[in-house]
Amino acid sequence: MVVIRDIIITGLLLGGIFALVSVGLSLQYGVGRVMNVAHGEFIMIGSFVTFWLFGSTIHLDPLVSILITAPLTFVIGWILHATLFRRLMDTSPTLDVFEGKSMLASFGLLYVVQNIARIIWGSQNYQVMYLNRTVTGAQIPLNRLVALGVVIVIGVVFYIFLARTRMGKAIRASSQDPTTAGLMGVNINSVLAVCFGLGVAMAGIAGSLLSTLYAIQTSMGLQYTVIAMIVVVLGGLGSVSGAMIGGVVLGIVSQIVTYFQPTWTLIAYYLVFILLLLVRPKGIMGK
């Protein structure tokens, strides 16, 4: 029972991080039809900005640094969409052509961001030593519990934003039928830029939290991009709630496999991915 408890708790903790990592990508693809292969690089940026702020003379608390990494990455994402991806959209004759062009552009963006980060920080591993003591009686690192709490708060705030605010309703309308939403007065270009910026901001927040849990390096982005893609497909392409559920499912699967054979974890991810495509291609919450 102790083992089962630890697997479930740790799986939920890891799943919460996976959900936050994936929600941004789901938002970018579900509304803007941009399969952002460079998504993980913005997680890396969030991690290193947090590391830099924590290790600098101001010694800023990693949780407080979210107030810097989130707006910073949002602005980067907004600018990227308002310039690069909007130009690709305007010059693409069909949505399918745009999806292909945007994916290729994001591949290029991946290597640009990764190599700039490598020039600045090098290739070595770094670690933010923050709340790494265990909770009495549970043997669970305090930083993981704090990270899960932050993920839950962000998830609730994001749900309220989508459900209650005018921009949130515009985002949901644009994801369902962008043409009709435009006819109803929604500024589609503005909504798409905001969605892409929010997706990048989610990645930045996830990076800030990940820097307190694991060692970080400038080549870390690709593995989280792969995890995000698996979770997005698992939850259902374009479904934000599906990405949250998919993240938790993948986190629990990860911990079950890690308990028996840690080297099989990545294999388990892809097996879940393949089985889902065979049994339920539209995902858990896909339509």
Given for the second form:
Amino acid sequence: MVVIRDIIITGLLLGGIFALVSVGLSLQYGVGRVMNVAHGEFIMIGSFVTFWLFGSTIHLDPLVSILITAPLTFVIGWILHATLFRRLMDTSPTLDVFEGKSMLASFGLLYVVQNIARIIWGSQNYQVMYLNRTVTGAQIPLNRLVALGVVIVIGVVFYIFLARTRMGKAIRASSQDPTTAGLMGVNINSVLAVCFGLGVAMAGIAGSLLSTLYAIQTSMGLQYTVIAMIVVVLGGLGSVSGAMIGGVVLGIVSQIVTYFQPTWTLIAYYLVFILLLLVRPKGIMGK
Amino acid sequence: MLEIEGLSTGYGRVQVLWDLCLKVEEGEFVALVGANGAGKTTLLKTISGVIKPWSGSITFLGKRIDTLHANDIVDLGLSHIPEGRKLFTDMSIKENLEMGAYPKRTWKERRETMKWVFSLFPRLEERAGQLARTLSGGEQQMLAMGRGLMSKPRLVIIDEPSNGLAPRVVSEVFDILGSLHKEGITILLVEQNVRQTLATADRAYVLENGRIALQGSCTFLRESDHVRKAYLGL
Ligand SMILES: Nc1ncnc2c1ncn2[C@@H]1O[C@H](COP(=O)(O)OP(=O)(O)O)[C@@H](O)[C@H]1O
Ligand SMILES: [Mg+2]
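Now show the form predicted in complex with its partner chain, given that the preceding structure was the form predicted on its own.
Full assembly next; the chain just shown is listed first.
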């Protein structure tokens, strides 16, 4: 029983991170139809900015550094959309063509970002030592609990943003029917740029948190892109709540497999992925 | 109020509208009728900025709007209520109405405007919290109209509001258009229900294969042999 409890707890903790990693990608694909395979690179940027600020003379607390990584990555994403992806969209005859082009372009982005990072930080591992003592009585390191807390806060804030604010409503309307949203007065281009920026910012925040949990290296991005893609398909393409649930499901699966055979986790991810595509091709929350 | 001159447009290489001219004066109730595929929806989409014209000009309240984006055109007071309702089905009725008031100018006043819309469509108020997709066909059309009014338009262009509705509901839709007109809103109505349309509007255009085939007062068109044969089945 204790084993099951621990698996569920650690699975939830990991799942929360997975959800945060994936919601951004889901937003970018669901509203903007950008298949952003460079998503993980922005996680890496978040991690390294946090690492760099932590190691600098100001010795910035990793949690506080989110206040820098989030806006920074938001602006990067916003600019990328307003320049690169918007131009691709204008020159694509259909959304399907755009999807293909956006994937190729973000593939290029992946290499550019990763290689710039490698020039600066090389390819060795780094670690941010932060709150890695365990809480009394439990086996769970404090930094994991803090990370889960941050994920929950961000999830709630993001939910309220989508449900209550003018921009949030415009995002939901645009994801359902961009043309009609335009007739209502929504400037689609600015909504898409904001969504892409938010997606990149979520990656940046996830990166800041991840740097406190695991060793980081400039090549870390791709593994998270893969996880995010699996979760997003699991939860239903473009569904934000689906990405949340998918993240938790994959987190728990990962912990169950890790308990029996740690080397099999990646294989298990793909098995779950393929199985789900066969059984419920539209994902958990898909209609 | 709305002046269209020499308008041509289409999709890809296929031309749909040919050198079209059309005018709506302030306070008028103008109809545009024509068979399926004539180009009525294409014309409305071009007016509201969803489709770009190939040539010609569109002027609204003395301002050229043919180069503007859809979101800027609605801000000028021209509301397009699209064919097939196009509601945000995963949002509530209240949220759909709020989206109609999206331009900054009208967003601030959305609560008062919503009261006015609810007075026109009391059934929407009873269901304000429900998702739009749970509404019946008639209620969905009412919501589409209510949403289109939330931007406090001076000109409403509306595409086949009676499509797919029961006869009783169709009369209700025409009644509401009539009362909006009485409130001073200018209307350009696209319809396939020619009989009821010619009985409601002041003036009408007949569109055939992307060209204006006939125009005039509704009384005149009702008597025209062509309209009687082709559209009224007489
Ligand atoms: N999105 C589109 N792409 C290509 N052709 C279209 C599109 N929409 C309409 N058409 C064509 O344009 C013509 C006019 O269509 P439409 O404006 O919808 O007519 P109406 O509203 O009068 O029924 C039709 O021949 C139709 O097939
Ligand atoms: Mg039509």
